[in-house]
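First comes one chain, alone, set out as structure tokens in the form predicted on its own.
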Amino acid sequence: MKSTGPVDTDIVLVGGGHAHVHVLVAFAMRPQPGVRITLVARDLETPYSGMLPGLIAGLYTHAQAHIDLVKLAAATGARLIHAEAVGLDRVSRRVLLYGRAPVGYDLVSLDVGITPALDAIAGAAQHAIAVKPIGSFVNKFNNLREAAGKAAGPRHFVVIGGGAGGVELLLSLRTRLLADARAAGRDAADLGFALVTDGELLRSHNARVRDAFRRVLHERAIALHENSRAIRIDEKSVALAGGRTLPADFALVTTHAAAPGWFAGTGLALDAGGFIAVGPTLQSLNDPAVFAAGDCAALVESPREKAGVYAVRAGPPLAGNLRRCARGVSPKAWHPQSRHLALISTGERYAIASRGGLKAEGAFLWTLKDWIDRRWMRMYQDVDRLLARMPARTGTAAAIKHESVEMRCGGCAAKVGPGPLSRALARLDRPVAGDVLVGLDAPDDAAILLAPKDRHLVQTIDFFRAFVDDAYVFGEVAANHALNDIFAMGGVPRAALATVVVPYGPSAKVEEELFQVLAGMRACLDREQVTLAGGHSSEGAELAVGLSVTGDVAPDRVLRKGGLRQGDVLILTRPLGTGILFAAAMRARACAPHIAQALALMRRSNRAAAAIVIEHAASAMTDVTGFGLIGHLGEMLAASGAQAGLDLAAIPFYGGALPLARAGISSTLLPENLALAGLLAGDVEPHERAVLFDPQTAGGLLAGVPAARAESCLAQLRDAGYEAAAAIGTIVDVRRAPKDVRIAAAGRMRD
């Protein structure tokens, strides 16, 4: 949950596992003043292990079996950081992240699952598919299905591992592949399936359950190899100890899971398998600020098998103890039950129940399992219901332990203090020197730049509020956005000054937020060899960033908005729809894949795109930002005295943008942009109009290119990684007064 006042305690959840999604909801249902919850997730969709067999068998869709963490974080008010954790700096209390700056914590919880450990079987790493982690397995399974659908595709499938997971996987795989074959009109008689286990089948279950599954496997003509150890896997076979070899086009391994390798470098107490050793409070045995739950944790006083049911049940005690520790109250012990009811599916709408000496089976048990699983998932998927149950968020200021923040001064007294500022700057690498004579490497009252010879200076400035909670990503996107104005005029950016407004709070929290946003800026600017030369920081109600960028341009390379010529093809280098998507994200309505795609492109440089367009004799260029495509195209047309024809079917837009626009979701700037609707002529539906006028952040370049060179320009843009680049229209008249500018739209946008 977002703290409604200054942040006193940062709780960072690493991994979107079953226990952590409960923590998100628990804190949203009962917010704790001064506490901020941050979720660090490598994958933005969390698969539910209980529904994996049904997903494989085709009984559930991808959406039904996954929790969308973008929607859940937005609904619960948690800060979401899309990154992979690779370590802990426990001295500085920071989570180390791959490819970006670390994030600070006061309390941290790990629920990152397990990784495959295939080295126990020769050749497995090269030729087998590991089922854990589930998130990456789903994509591999889809590739397997595609291969099996080909005439000369794989026909023999072996699952290694005789636990409940391996049995359910194989039975579900068989169901799905037979259904695929029937749907394609193929004979499935040549499909062969085998299960290999180095002990008894389902050895942790009672004899009646084992016998029931032996019967099921026999009825489905699945070869069972009990007490058989797989020792080698190659492209076409699985070799067993004792000399027997099984044909195997695909081998899937459900055994030999390991802890993430980076655990070993944390200095945390680990068990013999390398998993985080925790006590009954779910805290690390040697660091009470570190919690762990799910498969990556080992309960040393009450060991349990690594089953999803225990990860689910760890959620409430984990949330309670994180809350207690944040309040300075002693945590409570949790002792999970030693046995649980297992409902093991047979790959169809039928299940066998196992608990102690109990065994039962039938379709009714699958119905029960389905009801339990769907009910659990609804708690984290139905964001509208979640929001309706949530208490109203008020603006009540939190009680801060260490500093008084109720009264904040204005003017220069609102600047970020010298301590947090100097510490944040010290954590950054030394800036690129470039043409900066005086900058952050030796701070002074102002930066001094080396004046370019025989070139014009080009300058721009941008400033806007944060639209994502991840300050690092926001800084990166903001910098990329600011550079686009320089690229659009044919220039080369050289140096930047930054203005950062940071939410007020304790100095350590102000320092961390400032560092994150500056580190994100630097990640972008360093890639572009642009020096961050200085800037200004201030406290405010919310995070906001501005950049003033200075560049230079050769006099004969200057591109303006005016200059379009009759017959020019209009080329757009990036999709539309960021305003719609992030308006939806604020309402917990945007899907994870769509947000991930948008942020990936918003962080990608337009430098190469500008160079390609210029080399193809562009007559005019601008970048598409706050006024939307029509607003910025209108500026180009007015400056050129031109009219344009627009092909709506050719316009690229981000996934999800059009359906969201059709549902009435839009940016708050859209009504202002629609004041320019008189520019647009033709039959344009309301949702199409919303996309055309949607304000863009870090948008694409829009340029006029001679028709004879447009095809080559597009080909080079796509080869350079601008896959969405498209020719969206043409210039039809260049003899018009600015007041007569019109854009004639034709066609229909395609979902």
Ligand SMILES: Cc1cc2nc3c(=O)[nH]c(=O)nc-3n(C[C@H](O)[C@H](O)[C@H](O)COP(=O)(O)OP(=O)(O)OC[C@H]3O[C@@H](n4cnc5c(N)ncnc54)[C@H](O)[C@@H]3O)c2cc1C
Contents of the next structure:
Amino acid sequence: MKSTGPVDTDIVLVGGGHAHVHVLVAFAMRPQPGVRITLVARDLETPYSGMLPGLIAGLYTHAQAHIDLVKLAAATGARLIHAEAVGLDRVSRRVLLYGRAPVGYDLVSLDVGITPALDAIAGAAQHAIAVKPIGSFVNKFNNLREAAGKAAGPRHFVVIGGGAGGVELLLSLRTRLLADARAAGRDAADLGFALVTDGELLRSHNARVRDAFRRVLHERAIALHENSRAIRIDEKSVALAGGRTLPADFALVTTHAAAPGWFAGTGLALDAGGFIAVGPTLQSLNDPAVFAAGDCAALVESPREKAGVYAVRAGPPLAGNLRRCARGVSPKAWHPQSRHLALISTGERYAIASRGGLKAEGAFLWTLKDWIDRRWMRMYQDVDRLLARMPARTGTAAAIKHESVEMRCGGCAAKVGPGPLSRALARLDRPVAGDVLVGLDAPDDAAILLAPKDRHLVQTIDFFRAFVDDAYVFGEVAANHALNDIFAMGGVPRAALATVVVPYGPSAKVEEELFQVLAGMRACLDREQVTLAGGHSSEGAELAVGLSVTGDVAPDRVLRKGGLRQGDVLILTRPLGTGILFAAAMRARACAPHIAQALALMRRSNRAAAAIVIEHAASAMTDVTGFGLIGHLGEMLAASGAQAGLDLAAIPFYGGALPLARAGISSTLLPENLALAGLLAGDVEPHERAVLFDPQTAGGLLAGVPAARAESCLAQLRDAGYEAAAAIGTIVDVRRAPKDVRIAAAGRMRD
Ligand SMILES: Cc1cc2nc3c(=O)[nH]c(=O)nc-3n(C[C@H](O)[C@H](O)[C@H](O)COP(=O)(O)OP(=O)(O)OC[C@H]3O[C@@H](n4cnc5c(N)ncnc54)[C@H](O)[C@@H]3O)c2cc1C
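Could you give the coordinates for the form predicted together with this ligand, as opposed to the form predicted on its own above?
Below: every chain and molecule of the assembly, starting with the one above.
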């Protein structure tokens, strides 16, 4: 689902923390006309702190304990930008992003958690595992399990930090490592555990809770060192103030966490710890356009400990105040309650409850905690439920509100106005290569290129609608896709012309969208040393991009679709399945890791792949795009008068594509592509057929290579980073009329 209607207010949420997931859902349940929500997320899966100990103990799976932000953003209609924020330009209201163009905001909210600060303990940065931020801990924990499993003899684990996080972590870690040892047939007695804390254990809880946990630790033979300060960590030990040293093969630090370093450069008011100082409305003390919530914020009037429970509770007031400010209404004050019920697990299905002076314990409390946590997660994980509860999104209400965009003209009057265009272009530097004589550096009616000597010119054009909400990524992929045609002919791209259709909107929003898409295109073209020499922009109903690319090719290096030879091995350089994955993404069905993997490959150049294939005496080459593998292979076979055998087990496809195809999800173009189904003979199951005919964006190259060179070609492709490159079949007959072309499929695609 996508946001609809013209945008006049951009609310940018930085970080997919506990408060922001609520904001996404709140705006989806009650859309605010003219407001676009954008989530900038460094990690596409966000762990829920309440379930983290259970995940570590093995009581929850990864999927149960994480929110998939790709699915949540798709379901809630938010634009998702997968990037790390590194600063705020508060004058021009832009969030600065690592490695890509900044994104504009009218209101911005920060919920980015904390960052590890290991400086307080000597050697910790080199030898300790930082438990916070929790997002990156899950991977570190998996590495720790692997390393602990390989190590021989006694292994000692020391957790430094006696708060609820540290205690739960240690108890859960012990449960999991003992289970691992038993499963591997190793002696669990070889594992030793210790907890170090510089004050009393669980000092923010009551004495009865503290005693209960002292008892639990004692029962589990966990050495407890209270009022002991860790001062140094090395490879094998943790040194305590006072001279004592504990053996430690693995030291984990949960005590020290700091504010992200980039806060200091924002000019925002910060507290003594460097966290964003906010008032009761969750707005920065010196910039009302900036909100902050969760661990990264410091509520100056009602300071609270850094705990997930407060980040969760900040969600509703934050959503309410962002909405009020977007409507021009005064925000409301929020005073979080000072006490909360803490249900602290003991590493198994047992918990101890703490509230003020009260304490209770039992398995039933773990069951209660489990119920509360699952209920909370369901709100952000159960996409079907979310979509069913959401109002229909027509966008008409939003459109009516916008007098500035009520009536739009066609023809040349549909062009993006000179203001937004020139401002967007001014934000991009415009280097021009020597073979572009007239380009965007001194724009004219047309670009002029120097005609290459002794080479042929190659030209191509592509055009398509946006398949992701992030205009920058869309521009980058579109440019990469367009270059593939030149590479597939054996050519070198030199210059490109772009045509961009930007959704109607106020001029500042049109400028921003145009800038984002051009900046993304330029990121790709710059890497490939291709000059963006000119273009045309227009307003329209939705974002769309076309690129016409001109390149050149040495006459003896031209590769056509025809020319396949008997015995050639068919090599495909990239997996299939982008059509299926992005069809699933639109329905909020695609998983974050699968979309991230696909977008990473779709942004990778095919230039080196083409060069390697050509060096291996390729007979013919094409790029796999809209007609799918079979459609494009069919074209090659028809042009060569050849038949092919296809090994289904060797076909590379993107993670998630096959199960989604099995679930019946496919691109809307698939039925058209299946008109060529007669080309394919053999036992092919419907979901396999869906992958083979799936339209590809920025797909791989498909080439015929002599059998004797195929192995070396594949090895070089993989060395060059095309890990999925595969030999998918062979040319078996080259004396056929085009109408007799057939592809014989054998084998089974494997999940
Ligand atoms: C072992 C352990 C157990 C815990 N158990 C509990 C518990 O049971 N109950 C409880 O209340 N608290 C618990 N906590 C504390 C809790 O984890 C944190 O208080 C909570 O996660 C804070 O939530 P948040 O929304 O502020 O940030 P986070 O949950 O840390 O979310 C921040 C998000 O922002 C993203 N991000 C970070 N930087 C950037 C950037 N520059 N650009 C874009 N995105 C960015 C991250 O990827 C992440 O998704 C526990 C902590 C630990 C270590």
